[in-house]
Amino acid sequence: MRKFIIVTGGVLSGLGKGVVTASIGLLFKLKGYRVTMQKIDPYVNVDAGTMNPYEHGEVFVTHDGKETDLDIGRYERFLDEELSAENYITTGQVYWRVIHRERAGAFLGKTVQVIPHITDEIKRLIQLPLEKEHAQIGVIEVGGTVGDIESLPFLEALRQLKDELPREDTFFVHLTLLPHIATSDEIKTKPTQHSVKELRAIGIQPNAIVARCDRPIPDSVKRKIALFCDVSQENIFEDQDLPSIYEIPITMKAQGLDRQIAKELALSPRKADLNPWEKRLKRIQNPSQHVLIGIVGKYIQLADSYISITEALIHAGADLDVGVKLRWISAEQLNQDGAEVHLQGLDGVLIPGGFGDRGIEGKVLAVNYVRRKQLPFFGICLGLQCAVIEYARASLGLAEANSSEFNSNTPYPVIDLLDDQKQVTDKGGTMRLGAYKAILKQETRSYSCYRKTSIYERHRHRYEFNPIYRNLFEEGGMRIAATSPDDRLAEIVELVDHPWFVGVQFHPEFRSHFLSPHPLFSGFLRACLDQKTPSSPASC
């Protein structure tokens, strides 16, 4: 058995199709389907890793070391499952392998265009993961909105495939804006009606409709929708603007997108468990206690920058039954104010990866103030590389180490670029990408959180601590908690005398999920509420 559930989006982008075809797969998965997830970006990099944040967000990064749109995070939070490269697709994936394929050969002279060669590969793409997991279901989501030129190709492919297969295999749910009128009191329905009709102008006719809106639908505006895009009533979903995003797949389930796509893909009734899904989502609503988290970035002016991140703290407040208040604070800023105007009244402070020299001092300013306030510290990928800077300026008395990426003349390069790293000039995909070994020591903070002395984690970086200084660091009280299996690389760093200072080479927030918070995270926010009791221990 194999099915299709496409979900596509018109009007304008940032609706929320990643939340609602996350759902969508989430509650077949719970049905006990064997469910796949795919996100298509027309766009024509071949992936996201040379995308600045603020252009789409954070670059999620899979265990097999692809670069990705932040929906296939989404997807593995909300599947509590890893996904891979073939789960995701670009124009520039599916021209790169064409033209590729032209280049050798393997199309006998024939003039190679867009029907059939490139929809065809589109089409061999999207059925590629199903076949490799075994799925029974795959959920597709198509980026952009329809009527975008770069979508095209895609949805003729999905036309074509939609034909090619039974017509009860392919479910296509379409996502659109019902914009509310204030001065008219009323919900317009013809932003939807103008993006069903350019959906069907391509050949492909919508099965059901989720309609974004900031209140109830009435349904004297369903029976308009349904009449006007030829869509059953009872196939028109609203999509209501909600606290949190995990309590989508719950009203999804409440009106039964679920059981009509069920229904009209020819799938027996089947109930969706959601009960340890709501039990978690009841303690984000309603946490017994919070702690209030600063976050020391460059990207803050778009909060999708540091997406797996803030989520990561939300799976592991619910799992401790904490609410966590986030502080967002302009590592440039933090630099020209200084440390004690922005951090003082934190729980914790947190500093997330990325690249450049923009804001690094204000970063290291955090850390010397985290480490002198004895205040719980968790660096990530640079944060870790900022900390290892403070550090060796403040307590090794090496005044001017630096990273050889923000200043190549430093003399204490304590932060380097990795040996096979200094050879290359392609900047895409060719960092140390995807999950890692690590082995952990024990009797170190780290070790009593993963309870494990070998684990898994994702790396997105060029540089690395430089392990010409790790006898001075370890003798001056930094200690090397986490190394690669040849015991080269440091993979995490602790501080002796403090009661929570942790940072991390690799991006911890990538393999936490929902249901499954990550043991760096819970430990970390068990240690700022230590902060907040501190005659209790700081522990894991």
Given for the second form:
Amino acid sequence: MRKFIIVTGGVLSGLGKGVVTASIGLLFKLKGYRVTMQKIDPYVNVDAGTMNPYEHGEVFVTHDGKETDLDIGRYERFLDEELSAENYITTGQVYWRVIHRERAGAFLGKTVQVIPHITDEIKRLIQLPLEKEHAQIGVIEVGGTVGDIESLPFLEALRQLKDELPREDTFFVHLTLLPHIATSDEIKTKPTQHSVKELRAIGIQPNAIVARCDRPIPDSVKRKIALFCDVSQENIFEDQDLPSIYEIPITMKAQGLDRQIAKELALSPRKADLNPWEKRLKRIQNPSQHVLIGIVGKYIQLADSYISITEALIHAGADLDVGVKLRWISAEQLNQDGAEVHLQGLDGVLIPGGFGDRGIEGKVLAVNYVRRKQLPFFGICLGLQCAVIEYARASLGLAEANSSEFNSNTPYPVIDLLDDQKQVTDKGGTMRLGAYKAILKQETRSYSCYRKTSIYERHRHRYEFNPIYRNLFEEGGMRIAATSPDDRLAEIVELVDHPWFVGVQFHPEFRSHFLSPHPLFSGFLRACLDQKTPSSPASC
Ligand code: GLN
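Coords for the form predicted in complex with glutamine (GLN), given the form predicted on its own:
So here's everything in the complex, that chain up top.
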């Protein structure tokens, strides 16, 4: 059995297509099917690694080291599974493969064309994850908006796939927007009609429409959409604005989206048990207490730039029955105003990953504050590097210590290029990427969170803690709590003389899922709770 559920988007971007797609994947997984998911990004970039987080949001890294769009992270968080490089396709990848084959002579004599050569390659890539994972259902999200030039080859390939397969093997869901006009108090269906028209011109008739709206959609409006878009009324679903994205699978199931898809895919009726999901969700909706965490970063204008971190905090909070409130702090602003102004009143501080020297001095100031004030601190990748720089400058007397990323002439490069990065010139896909094993020392804060000595965590960096300074740091009181198996690379640093000060060279946020939070995020939140109410149970 091999079925495809394809999700397209219309009217405009940013309607939450990733969440709807992830919800469909989850519902079919909970029905007991082997589900795989795939994101199609119609950009010419080969992967998301070279895209600016300001414009595109976070770059998510899979366990096998592919730099992908943040939707892959969303699928992992909903499905509670790890996806791989094959679950993400871009225009760049498709053309790259076809052009390489053309150069190798694979098409000798032939004119290489978008149809059939590019579309054949797309169809092959779409079916690959199902084959590899022995999946029964592939849920595929087409990025962008119908009508964009970029997505045409992908939609054409999907049209061909639909026509090549039996009718009951494909199901198209189209997500649109129903704007509400305040002056006439009307919900308008015209943009939906136009976007469906656009899709039909390509040869795709949607089987269902999910309409984003800021209020319930009256039956009369659903009838109108059904009539104009040639979709049966029972296949029109509303996607109202909700406080938590984790409510979406519940509202989709309540309206019968999964039931209707299953019916048209000729699947026997099965129930998706959302009970554990609902229990978790209740804790998000009504937590018994709150903590206030400061995130000191550079890309704070776009919360999507740190989406895996904010989600990981929500997951750990749901587990511990703690609501997490965030204060977004610009590192540059903090550097101008001083740490006190921005960090006062917080229960903990997190410094996320990043690149380039902008805002670094502000982050170092923030570390200095949390170290002195004994405030829980979680440094991730660049966050660890800033913690190491601060400790070298303030506690080890190396006043000009820095990372060679920010000052190539520093006399004390406490953070330096990884050995195997020294010859690298290309920027795309050349960092230390994906999951690596690390060995944890017992009697450390991190060990009491993980409760095991061997861990696998995902990386995305070029620089590392410089091993020539290791003894100096350990003697001073910043211990290396985890290393690579050959003991060469420092993967976690901790301050001995501090309630919870943990810096990690990897990205734990990529492994946190709604139903299985990451132990370090739970440990950090417990420490923040201790900070707030010192009598609460001891943090790990
Ligand atoms: N810029 C740093 C490096 O390349 C940190 C990277 C990150 O935070 N992901 O090592």
